[in-house]
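Taking the form predicted on its own, here's one chain by itself in structure tokens.
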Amino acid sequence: MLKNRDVNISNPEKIEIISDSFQKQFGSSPDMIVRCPGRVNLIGEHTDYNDGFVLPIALPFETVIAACPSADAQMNLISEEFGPAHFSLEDNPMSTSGWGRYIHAMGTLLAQSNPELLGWNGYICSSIPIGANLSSSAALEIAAGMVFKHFGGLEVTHTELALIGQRVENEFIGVRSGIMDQMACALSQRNTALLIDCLTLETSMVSIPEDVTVVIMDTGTRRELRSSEYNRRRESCESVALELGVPSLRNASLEDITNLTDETLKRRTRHVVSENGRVLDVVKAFSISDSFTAGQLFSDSHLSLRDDYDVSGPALNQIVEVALGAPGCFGARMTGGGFAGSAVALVDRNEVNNFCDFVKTNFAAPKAQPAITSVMLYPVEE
């Protein structure tokens, strides 16, 4: 069954309680308080670490982490929902396990351009569901980031920030990821998408349709990339653009996958290619407020994620499905980096009730039910 969360935690009591969990565990005020949001990708799947473009959105799904600074380099970090994490900035952030790690290596890259970093203590929750392709880890990132960057004085943009987040994943986690989910979580702005050339990192905001309502849908399935074959996406990738002597697949056209003998790595190639041009188009659809020709690009881009790419799941597949069939939905897809999680449709604004009822009704969630929320877009913010 599908059915809303209360997700904002930013409002003044949610706040509130925030700061009153930071007294209780560290006996003073918090002297500052960050969220970030988590991020749903509209379409652009598996192009960022191709160099191509990507369209995602903020939601109110968000990371809040209450902070004050230590005298040292000890970091002491409680997190409602994994417990607490203990370790010195002086450290390998590879000592440090689980969770902690994602905080450590951020503050670890960080001090090499500020050797006296100070560590700090912290109270972290969150109402992003964890492992369901809505960037749990890189809100995570970018709100210590802004803590540190608060308590140290460092001159670091957002964008900076994003790409010290994205280090942390590739260096210390494992996940050959690419620069989509820090950036998201760092720039998007309230009641518009970002697209990102990731290419250039430069950024536009571009506006949803009035009559839309873009709606999450979490199949409750779960996945770790690191033991996905995320990492082997982006390797084939590689090869191709190597073997086709391109940069990267950004550079790459339809007409170069006839040279290419592999069955698999066209398939692969021809993914990359075609879904660079359908996140131009939807941006084109959405100026013109072509929400039918947005809603087919989306369900285009599925098919290709699924028949093309080979990232998508059984339980993705089926809640794809059902939202097709359900009333005012004008196109659907999985999101994020594939295998488990959620998947994001755009409906009818008029619509939405009977089209949460109708999926409500039709998908067999395996574990969790489904969240449903509309376009509500929260920027990073101290």
Second form
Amino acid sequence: MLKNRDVNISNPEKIEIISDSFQKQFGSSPDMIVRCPGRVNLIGEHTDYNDGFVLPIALPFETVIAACPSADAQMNLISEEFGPAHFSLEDNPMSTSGWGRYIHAMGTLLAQSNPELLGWNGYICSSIPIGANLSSSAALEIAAGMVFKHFGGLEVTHTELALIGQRVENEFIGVRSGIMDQMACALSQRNTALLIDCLTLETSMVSIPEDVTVVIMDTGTRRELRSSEYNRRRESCESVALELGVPSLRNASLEDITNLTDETLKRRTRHVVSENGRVLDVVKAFSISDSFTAGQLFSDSHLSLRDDYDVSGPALNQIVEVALGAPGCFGARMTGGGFAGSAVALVDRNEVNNFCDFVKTNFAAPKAQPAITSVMLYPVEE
Ligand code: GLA
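Having displayed the form predicted on its own, please output the structure of the form predicted together with alpha-D-galactopyranose.
Zooming out: every chain and molecule, the one shown earlier first.
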């Protein structure tokens, strides 16, 4: 049986290859195949853990798992890129290192309310670039969660799977991330952005103006120890909320900021408050096909992340600057957690090829890496 998120499998050839690989490794056909996309966040950065708004969109990159159930708690997994991982759901996920821990922890958390949960054999491949701020780990968590759900007959919604994926990051990986990535991977639909209210977890679909193409620019840079800086930002926000006497920075206003004495905390708070406003303004601009205003808001967001929240990085700043000078660019910004990885631009659909050529030629990648490891256009031609 072929199983899919909610949409048709876009590339049947790919599914066949994965099915064959599973067969070679495990000696039988898979019982199910799931796929889960990565995401790029259009706007609303570092707002999710402040109960704010985010606007991600699904990528054409995806993680695919072919799987068969086991008779016991044993899990035998093979990643096309990273090799094997073997563990038992009876063991603590902390005893599994590397990528396998994401899946082990999903299983452990789901088993807390389903003690009979069995393991499975899985063959995994992914086209989502790792460490590029495009949610490769959330896609792995959600895809694995769907396999557990199916084989275990679990009554669990996509939102609940997202919340469990977030717990995996928080409790087993050590990143105190918000809910955006897992919600985006679990709930996005093709061709529309997903507005998420991270306080209520309400979502709505937002169309992108027809004259616009979203371009993702991977700088090729990756940053180690990102999680410690990330966690520090979150702590700052929590301490300001405490100082202001509000449940979270969702409830803070620009006037509140004047009451803060610490200059760094003032800047951090100004980013979160203004970024929440920008998300809603982009949604408004999209609704009237005002790509210029949306683009300007993207660029404002980048400056705020660079100067107030201090989460950009040299390569991200450089690629955004190049993009802003490229033909057809409405606006550009770093995307995701920041420090390294990818930026995103809103580009006039008619100028997209010129835009990409310009960025590839003019972005001088650090350490002689390829200028742009991947540029994806959205929507993809099929
Ligand atoms: C990472 C986290 C998300 C979110 C973004 C920044 O992707 O996983 O929860 O906080 O950074 O917007």
